[in-house]
Amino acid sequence: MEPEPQIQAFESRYGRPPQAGARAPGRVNLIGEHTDYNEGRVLPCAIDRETLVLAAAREDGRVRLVSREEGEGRAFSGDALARRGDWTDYVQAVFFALAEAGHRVGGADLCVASDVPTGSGLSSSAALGVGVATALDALFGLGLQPIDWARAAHRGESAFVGVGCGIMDQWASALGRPGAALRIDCRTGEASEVPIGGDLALLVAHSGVRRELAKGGYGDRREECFAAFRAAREAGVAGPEARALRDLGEADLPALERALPDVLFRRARHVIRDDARVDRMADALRAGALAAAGALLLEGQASLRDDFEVSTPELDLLCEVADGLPGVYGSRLTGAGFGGCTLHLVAPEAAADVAVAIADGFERVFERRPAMLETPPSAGASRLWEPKGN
């Protein structure tokens, strides 16, 4: 996103130029869904849609902010943070997390603009949180590293906003690499690159169904996973050293099926199998085995639909239409589900035709065309500039 129009908007709003600027991208997850808060593995990459945050310091401790997308300005005191139930909570959350970590952050004027679609499963909230953390680091000379931006954004979204999310979204936004996915161990925070070659295109289709993580089904699934693990421990399937569903393997599934109620068993089966699919997908991508990579997406979608029950008719249809097209290796929903987007692994030369065919097939059933996005794996967050002397 070009910063110049937003610089002009900042100057028009606040009567002075910004002192610091930062950007942070959204993400798409290739495989490993709902595994992050179960301390498992995930395989996301940053995308070429991002949030831009411009900032200038204030002396009075107040924070004023405006979003290009939301329009009306907001304000709060850095010394009196309180949830409001709107997008500003994700900004306040970063101030909360940085203060908790012992960083001195003063008042600021902030201007935010984003082309990451909200409620899409592409982590617009993580892009906002990481972007704000990066901009405040630049503005106040905090001396942080990208992993610190990720930690501040995750801590804020989890503890202040109350989503209770895993680390995947913030890690992908802060640490993304061009031309690569990140295999992230959500227990240790370790991230390693998995190259995505030029013989594979990532196509994303937006179902048009908006989702909100802080409400409804996401929290239900999270609690069901924790309940499944507690039941597995009580039944002796999970040993005393186990901490989460991540510590169980596919060999444990027969015992789990005998010990757990059906719903909890199916939730656990999805998490255990999708966690295993992460390393299989990483191996397939490294080997250029694109048919095998696509087959893993098909397995993942069936699991998310049937075992985890987070798909929707719109997401199902997008996958079904795409998987019948030449040049498509495989499809699945991406993100937590309940709406948002699907991901399609496609031969690059077929991507344009596939995008049109998916939109046509979707329109025939739902009488509207889904937004389509082809995105390369992209760079993570970065400072654009900072005050002299920082």
Ligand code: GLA
Given for the second form:
Amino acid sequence: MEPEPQIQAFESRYGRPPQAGARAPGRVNLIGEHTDYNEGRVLPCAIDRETLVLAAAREDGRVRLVSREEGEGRAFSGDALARRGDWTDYVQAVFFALAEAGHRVGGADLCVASDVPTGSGLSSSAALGVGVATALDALFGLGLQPIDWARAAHRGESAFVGVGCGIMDQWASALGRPGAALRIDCRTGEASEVPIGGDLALLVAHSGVRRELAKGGYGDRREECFAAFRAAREAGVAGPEARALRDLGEADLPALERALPDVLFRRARHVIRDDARVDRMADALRAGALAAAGALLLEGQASLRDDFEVSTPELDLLCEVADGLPGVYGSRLTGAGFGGCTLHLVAPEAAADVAVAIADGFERVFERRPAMLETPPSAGASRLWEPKGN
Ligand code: GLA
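Please move on to the form predicted together with this ligand, as the form predicted on its own is already shown.
Everything in the complex follows now, all chains and molecules, and the chain you saw is the first one.
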């Protein structure tokens, strides 16, 4: 996003120029869904939609904030943080996490602008959290690394906002690489790049169903996963050294099916198989086996729909329409589900026609057009400028 108009907005709001600026993107996940909080693997990439955060320091410890999309936020004090149930919680959360980690962060005037659609499953909240962490790092010379931006945003979102999410979104936003997805092992913290070549386009369709509408669903799935793991351990299917569903594999499924109630078994089966699909997808992409990569998306979508039960009629239809089109390798919902977006792996020369055909097919049933976006795998967060001497 061009910073110029936002610099002007900052000056007209606060009567002085910003001293620091940072940007952080949203993300799309290729495969490995609901695996991060089960200590498994994920394969996201950053997208070319981002949040811009401009900042200038204040001496009085107050934080004033305004968002191009959300308007003026209520000011707060770094030493009296309190949740309010609006977007400013995600900003307060970063102040909370940085202070908790021992960083000296003062007051600030902040100006935020974002073209990551909210409630779309493209991680607008991670982009905001990582963007604020990066801007505060630049402003106060904290000397952080990109992984620290991710950890601060994630810690804030879990401990302050109270969303029990995994670290995938913040990680992808902070550490995304142009032209590559990141295979992240959420237990060990190991990450490697999986190149996405020019022979593959990433097409995203927004179902228009906002994910917040079903906020409770995410927490429920998380609890079901933890309950499935506890039951697996009690039944002796998971050994004493096992810590999470991540420690179980395909070979354990027959025993799990005997030991667990049906719903918990299906939740566990999704996690175990999607976790394995991450490495299968990384191998397929590295080998340029695009049909195999597409088939993994189809498997993933069936599993999210039937076993994990987080798809919706809108998301199912977007996938069904796309998968009948020439040039489409495969499709699935991306992110938590319950609304939001689908991802389609498409031959680049077919992408424009496919986008129109998906929107047409969706409109025939739901009588509105889904927003379509094509994105290259993009760079993670960066500082744009900082005060001299930092
Ligand atoms: C949300 C969470 C992530 C992850 C996905 C599902 O995006 O923020 O941590 O759990 O859902 O894969």
